[in-house]
Structures are given as C-alpha cells and as structure tokens.
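The data below hold one chain only, encoded as structure tokens and taken in the form predicted alone.
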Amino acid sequence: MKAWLLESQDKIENRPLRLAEVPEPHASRGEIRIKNLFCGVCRTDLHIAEGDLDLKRSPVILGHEVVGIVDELGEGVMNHKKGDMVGVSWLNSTCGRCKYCTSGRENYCPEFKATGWDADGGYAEYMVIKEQFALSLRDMHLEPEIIAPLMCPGIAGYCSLVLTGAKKGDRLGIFGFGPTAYYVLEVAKYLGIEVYVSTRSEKNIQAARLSGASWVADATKETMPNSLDSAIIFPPAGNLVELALASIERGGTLVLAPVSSSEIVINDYSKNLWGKDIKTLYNVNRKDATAFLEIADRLNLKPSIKVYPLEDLCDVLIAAKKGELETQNAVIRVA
C-alpha cells in the first residue's frame, strides 16, 4: 500500500516525509482494517514531524484526522461489520483498567496511545485499530471529507467547551480563532451561550462575526464589554492567561486547550486568580467524540475545506506552516 513514512525529524521544508509502498496491515484479534478515504491535516503533525514533539516510533505514519471504511474484521469483532464508516480521532488505545479508564477519564491513562505518533495513522491506504475506539459514522449524514476535519478539531474544541461548565445564558470568552474555536462557536451557539472572541488577525475578526459571535476584537488592544462566566485559550500565548483570568467573574473557569505554552505569569493573584479555577485539556475522550459528532451531524456543520490528493501531503504541511492554505480546514483524499 501507499503510505507517507516519517523515519526522523527535520524542518518540514526538508520534506522528511517519504512516500512509500510499505505491506498492508491486517486486523488482530478484537482489531478492525479501515481502508482510508480522507484524513485530515493537523498541525500536530508538523509538530511530530519537526521535533517539536519527540518520535515515539521510526518510521511511523502520521495522521489522526480518519474517515475511512472498515474492510476486515479481526476474530471476536462485535461493533463493527464490513462496509461500515468510521473515524478515528487522535484516541488511539487505552489501558482499560486503571484508575482513569474506570472513572470515566480515559483521557489521562498513563497508557494513552495517540494515532499517528504512538500508532500508525491515516496518511495511508490502509490501517488498524482496536474496534472499541473507531468512532461509529453509519449514521451521519454529513459527507466524508466534511467528517475528517471534525475528528480532531472539532472533538479537542468540544472537549475543551465541556471542561468550561458553560450552560445556557452564559458568556463564554474564546482567545484564538483558528479551526478549533470555529466548532467552539457553533456548538456554543446551539447551547444557548454567548460567544466573545478574542483574536489578532483582521481575517479572523471578520470570520468569528460572519459565525455568528456576539463581540469579536482584539482583548490586548480593546476591553470586552461584559464580563464572562468562563473561557477557553487556544493560542500557546502565555501572556494572554491573566487577560482571559481577569475578564472571568468569581467561581469562573479558564480552560487552556494548548499542548504547550510560553510562560505564564500572574502578577496579582488575589485580583485575578484568586476565586477562579484553571483547567488543561489533555487528550481527548470517545463520550465527548460521540456528543460532538451528534451534536455536528444535526447542525450539519460545513467547515471550510479543500481536499487535496494523497501525493500532495508535504506541500500541503509546508503551506500549512507558512499559514497559506486556501482554507481553515485542508483534507487529504487517500483513496
């Protein structure tokens, strides 16, 4: 089969991608094959590829944004027949059975495995994954290529939308508006709560008030106009903690959805902080990829998007960190 091998880290312009024919896989037992069709680009995976994140595997396939249709069942296989559509999502495996995977928190199993770092991903024609974590899509009705892009953008922002509390008739503050805080947004919507959006660039000004925000401008330069029951950073912007802190009201909460951060300070504590509860998201979990999913296909939520094929992945990754791609969301067709 096709597959894109990362076998050691370099700048992305390097291209340390290579394109290869590598064997198919085959399903274990309790493991399903997809037979990918489109698998979305992320940014983390310019982080994988480039270092910024240690290899974990060499080579490996990268790729955590899947869609693709299952085409061989492993023995004892219950959820999941031949034909059916699934996604995988940057959950790959978990342990099952320490305290974190019998409490509901699977996402801090210290035996997480993450698709396309720990495990081979989607840059491929074909891959393998226990069945318990493909993600079900027979019944969406949304288009494939549409679904790729939400299964990590559009689960980690959920995620992080759930860590906040926000209910109906709350203020929500979103710093950032990149691909994640669109489906922030839009969900939040649905919910009833109020948008406010912090963002730099003119371009995402303009997208965050055609969505449908309540206030969008820049909160280093402009003050909000009310204050916020919580809030969510995208940007690995340190210096913008205390800002969001300080628009928060008292028993507020401030979710901090980066994997990484410049410094963070806070300079007066008793005024911004103090009261006020910070959370991280860290990784993602398959009951709030199951709401989201639900939540997107009755929304019938479009993000914008341009499929490109399968050949083209390294200029796509080196336009995606030159911030040139046509549109937020870019897709690759595998098959």
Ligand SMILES: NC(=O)c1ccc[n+]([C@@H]2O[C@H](COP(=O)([O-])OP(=O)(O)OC[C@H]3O[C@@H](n4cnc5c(N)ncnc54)[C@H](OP(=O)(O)O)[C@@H]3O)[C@@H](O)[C@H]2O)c1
Second form
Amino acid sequence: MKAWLLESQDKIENRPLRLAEVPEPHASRGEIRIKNLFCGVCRTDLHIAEGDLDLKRSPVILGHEVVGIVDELGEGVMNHKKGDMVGVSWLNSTCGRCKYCTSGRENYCPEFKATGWDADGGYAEYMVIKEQFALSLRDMHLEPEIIAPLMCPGIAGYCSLVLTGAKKGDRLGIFGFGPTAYYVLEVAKYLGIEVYVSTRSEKNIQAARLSGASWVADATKETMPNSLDSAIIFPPAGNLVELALASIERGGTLVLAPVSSSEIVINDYSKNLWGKDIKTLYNVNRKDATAFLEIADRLNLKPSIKVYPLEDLCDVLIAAKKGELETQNAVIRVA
Ligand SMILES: NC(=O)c1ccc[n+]([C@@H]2O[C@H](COP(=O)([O-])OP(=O)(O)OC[C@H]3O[C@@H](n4cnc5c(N)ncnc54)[C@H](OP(=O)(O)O)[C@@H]3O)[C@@H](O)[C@H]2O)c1
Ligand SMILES: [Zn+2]
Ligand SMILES: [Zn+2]
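Moving on from the form predicted alone, kindly provide the form predicted in complex with this ligand as a structure.
Next comes the full complex, this chain leading.
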C-alpha cells in the first residue's frame, strides 16, 4: 500500500516524510482493518514530524483524523462489520483496567496510546485498530471528508466545552478562534449558551462574527461588556490565563486546552483566581467523542475544508506551518 512514512524528525521544509510502498497491515484478534478514505491534517502532525514531540517508533505513519471503511475483521470482532464507515481519533487505545479506565476517565490512562504517534495512523491506504476504539459512523449523514476534522478539533473542542460545565443561559468566553473554537461555538449556540470570543486577527474576528458570537474583539485591547460564567483558552499563550480568569465570575471555570503553554503567571490571586477553578484538557475520551458526533450530525456542521490528494501531504504541512492554508481545515483524500 501507499503510505507516508516518518523515519527521523526534521523541519518540515526539509521534507522528513516519504511516500513509500509498504506491506498492507492485517487485522489481528479483536482488531479491524480500515480502508482509509480521508484524513484531516493537524498541527500535532507537524509537532511530531519536527521533533517537538518524541518519535515513539520509526518508521511511523502519522494522521489521527481518519474516516474509512471497515474492510477486514480480526477474530472475535463483535461491533463492526465489513463495509461500515468508521472514524479514528487521537485516542488509539487505553489499558481498560486501570482506575481511570474503569471510572469513565480513560483520557488519563497511563497507557493511553495515540493514533499516528504510538500507532500507525491515517496517511496510508489502510490502518488497523482495536475494534472498540473505532468510532461508528454508521448513522451519520455528513460527508466523510467533513467528518475527518471532527475527529480531532471537533472532539477536543467538545471535550473542552464539557469541562467548563456551561449550561443554557450561561455566558462562555473563547480565547483564540481557530478550527477547534468553531465547533465549540456551534455546539454552545445549540445548547443556548451565549458566546464571547477574544481573537486578534481580522480573519478570525470575521469568522467568529459570521458564526454568531455575541461579542468578538481582542480582549487584550478591549474590555468585554459582561462577565463570563466560564471560558476556554485554545492557543498555548500563558499570558491569556490571568486575563481570562479576570473575565470570569466567582464559581466559574477556566479550561486550558493546549498541550503545551508559555509561562503562566497569576499576579492577583485574591481578585482573579480565588473562588474560580482552572481545569486542563488532557486527551479525549470516547463518551464525549460519541456525544459530539451525534450533535455534529444533528446540526449538520459544515466546517471550512479543502481536500488535497495524498501526494500533497508534505506541501500541505509546510503551508500549515506558514499559516498559508486557504481554509481552517485541510483534509487529505487517501482513496
Ligand atoms: N489537550 C488535549 O488533549 C488536546 C487535544 C487536541 C487539541 N488540543 C489543543 O487545542 C488547541 C487547538 O486549537 P486550535 O488548533 O484551534 O488553536 P490554534 O489555531 O493553535 O489557536 C487558535 C487561535 O488562537 C490565536 N492565537 C494563537 N497564538 C496566540 C497567542 N500567542 N496569543 C493569543 N492568541 C493566539 C490565533 O488567533 P488570532 O490570530 O485571531 O488571535 C489562533 O488562530 C491547541 O492548543 C491544541 O494543543 C489539546
Ligand atoms: Zn489533532
Ligand atoms: Zn487505563
């Protein structure tokens, strides 16, 4: 099969990924094999390719926003049949036995394995995964290329929203209106939550306005007209933390979504932090992923995407690094 291999990490401009012909994988006991159709491109792919995250195996096939068709069943597979459409997210497997896995908190499992990092991912014609970690898309109406980016920014955005505890009538702040924030805003509107967006670029300000945010500006320059019940920060910008806390009322929650952050300093504990909670998004879980996919389908979400051929992956990653992609989401057509 055709697959993009990462053997050793390097700046993406030096093209560390190589399109190669490799043997097809086969489903072992309890696994399914997926014929991949589409795989969304994520900034995390860049972090792995360039060495910001360790290389856990070599070669590895990146890609963790996968939509495909089940085409081979390992022995004992119960929940999928050939021809079913399934999705694969960053969550590739967990142990299923630890205190986290047995209490609905599998995202904290110490044996959490990530797709396209610990295990081969979606930038190849086929991949295999344990059946219980493939998300069923059987009942979804959205097109498969639209579903691909739901698998990472969509699910991560929804998990962040769940962590805020926001409910109908609340005011939610979003700091940084990127691809992930788009899903949060759409779902929040559906749930009757009013959304205030702080973002700097004109492009993102317009996008947030178009999507129906109640207030949009750069909160480092303009003061929000109302206080918030909760907020989410998306970029890894530690300087936003105290500002976001200051905008939240007592009893409110600030969720930090990034996987890394610049330094966080809170100068005024009594005024800005006391009586407020900070939570962090630490991986995603299947319960929230499944709930989100149902809502996304009901809302007929249409994120802005552009589809590229498999051969273009390296060019797309280079463009993503330079911020030169035309749409918020790039999706690779694998087959
Ligand atoms: N924790 C987990 O398990 C997990 C899983 C998936 C994703 N994530 C995280 O979720 C986030 C994904 O969000 P995304 O890809 O949609 O975000 P993003 O594109 O990285 O950032 C969103 C927006 O924030 C603004 N921004 C960027 N840098 C900034 C800075 N230094 N100060 C202020 N604003 C800044 C930019 O908009 P403007 O230019 O308009 O300001 C940017 O478009 C990432 O941080 C990722 O690490 C976490
Ligand atoms: Zn991702
Ligand atoms: Zn576990």
